[in-house]
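Coming up is one lone chain in structure tokens, specifically the form predicted alone.
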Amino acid sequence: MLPLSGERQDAKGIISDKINSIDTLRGSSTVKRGFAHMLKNGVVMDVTNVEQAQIAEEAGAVSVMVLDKLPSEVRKAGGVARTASIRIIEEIMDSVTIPVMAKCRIGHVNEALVLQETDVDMIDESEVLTPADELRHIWKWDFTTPVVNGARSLAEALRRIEEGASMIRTKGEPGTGNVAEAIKHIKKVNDELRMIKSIYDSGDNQELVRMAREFKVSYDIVEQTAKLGRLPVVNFAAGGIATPADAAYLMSLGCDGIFVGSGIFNSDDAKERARAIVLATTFWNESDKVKEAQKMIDERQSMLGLDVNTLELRMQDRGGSA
């Protein structure tokens, strides 16, 4: 099922065309959200070069996300983090057969347009990069290329979906190797989904109106989400995932898939860890397979994690108030 809450027939990103006398339509919610559905139960891996992208593909990743630096390196480097080099993106696109995504800064319309012109398969309007506009996200209905956004709560997720996001990733704290924030936020989203589902089931439309006002979204999207009992788009987990067990736990909490950033390529066993996280994500509900995946890695070779409570920079907070 492809819920189409928020579909806009006047969206500028929808393009009608003819290919060999056959009518085609690109940029619709069905096409863009359908692409996200094709990635379900898979792992998207952050990469910075061709070698890493090839390791990701060989490990079974469903897609790669191209950055100039991995999130942990962005955290260490400081300064302004921008979209990756177009040359690197194109080199990676030429070297792998799986979909290629790339990040743009929150609110930076022209970075997103450049990525669309580069023909990436999905754009991530990401808090890992330095926001261009803290108060306004990109109006994603104007884009033919699907866009994924992060969220820490149901309200944030629904606001991004109303802006045209085709996919959500529940935020953790990127570049830390600490999965705690990702777990906290998917549980928060789940709690809020259960709450509005119970309101819907009770027939209390007045309370749904109140929730829509509290979330700062339309009544229609709250009603459809409450009826579904889940987000109307695919939702992956992201931020701090470093082990197969991390991935399996987040899948058990209802995530549709996993984004892995620094946890793989900042470890000393990247190839094995990449395969192990894919295995655990695919077979998250089979404990013996998750154990097999966990056995493929050595904890002594994991990236050194960070305590999220002592961080000066909390990437997850970027753009959250918009």
Second form
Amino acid sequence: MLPLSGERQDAKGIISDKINSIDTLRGSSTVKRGFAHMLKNGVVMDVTNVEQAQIAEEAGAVSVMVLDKLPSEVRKAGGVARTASIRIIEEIMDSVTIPVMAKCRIGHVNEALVLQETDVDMIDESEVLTPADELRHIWKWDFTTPVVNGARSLAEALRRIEEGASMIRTKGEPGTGNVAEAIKHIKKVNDELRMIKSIYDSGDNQELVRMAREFKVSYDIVEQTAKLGRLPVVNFAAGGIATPADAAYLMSLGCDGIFVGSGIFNSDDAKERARAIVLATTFWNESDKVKEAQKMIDERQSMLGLDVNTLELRMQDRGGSA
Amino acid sequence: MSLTVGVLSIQGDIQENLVSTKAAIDELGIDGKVIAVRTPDEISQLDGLIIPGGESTTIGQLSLVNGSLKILKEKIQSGMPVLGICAGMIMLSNTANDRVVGKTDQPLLDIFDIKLERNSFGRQKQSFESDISLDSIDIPKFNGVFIRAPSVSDVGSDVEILSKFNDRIVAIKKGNVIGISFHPELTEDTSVHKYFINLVNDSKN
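Write the structure block of the form predicted in complex with its partner chain for the protein whose form predicted alone appears above.
Below is the entire complex, every chain and molecule, led by the chain shown above.
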């Protein structure tokens, strides 16, 4: 069962249709959030071309995310990072059977509309690209295609869900090969969930109202989330995951699945590493299998990685205050 | 005797099926439990199994890795009831064709002799919910949630059709094995899970 069935009455993304005189509903919360539920316990891999997408599918990825450049290359290149070439997205959609996602800039409504029209299966409104609106994210209730957003805290996650996000992921620090920030973000979300759950269990409504004000979200979503004790949508880990052990650790912290960005196709053993990260994600609670997965990769081939304390560009801070 | 029903926990919406199955067992008042299973040992203890929704390529490849695919096939052939949901139905079929890519080379259990098409209704934007009926198993109305769903265009003589949506077959049964294209675990209606639990109960007693 889906944990929440909150639907806005003014959600323009919902399409009431008839297929041969049978009433159908597309773009409802059940259908959009339900898609994310099918990805659970799986790995979504960043890819830049058909060859990488096929390697990902063969390795057992549940979906691929199409970018023009991997996050680490975006970091090196500088300039403005935008949504990927539509032609490449379409080529990839024609060559793999698993779902295909693509990123748009934060707040860039028309990049998202272009991706929806392209028929990608999910849109990632992503801090890896250069934000187009510093104040507002996209109003995702207007989209039939589900959208995933990054979050560093429970407040950020709930703000995105109130805007219609069908899935949440940690932001981490993309393109660094450094998992520390993703760990920090999921632990913060978990701590805050525990806190509001204990407030809810104690029946202190005044404190819940205060939390809603602090989080800058409605009381309703805080109350529903507190009651559940978890986010009302699927929550993945993302940002800096480079090894099987990284993936297993994030799964053990309660993440529903894993996004791997630069970690795979920036390494020199992409094929083995893709497979190894899938194995470690599936069998995260069987230490012998995680060890076998870790053995499949060579640390000397791992991406070198970056210290997050000395970065000039902190992608995770983009769109964070909105 | 107490029933043990498993949910194959390789990939997909495992937790949702555990919740729906638990609710079904409780509503029926049957003495039984539902557990997440993955290893050949765990699978061999089961009275019934649900293969959840997810990505069939991922579930197939990974259940091949740890040897669970082989024991699964043996258990099903010896009569264990199985409910395959979406990816699970694909896993139970003998061949799979993708609407765009064509024939796929993926590990399958080869139980249903059917003509199955993956992503049959289109990509996610075309995913939908709609009322369907499974009259032959006394579920006249059910909210079918179809997510990048497969459908069946033709069945072998030993496969029974339980439901059609717009001329496409979306629920089938062969002996104790059921395949459905839609996701009852994403709704609060437990009638499909209850039907399955009764099937498991009947086959055990």
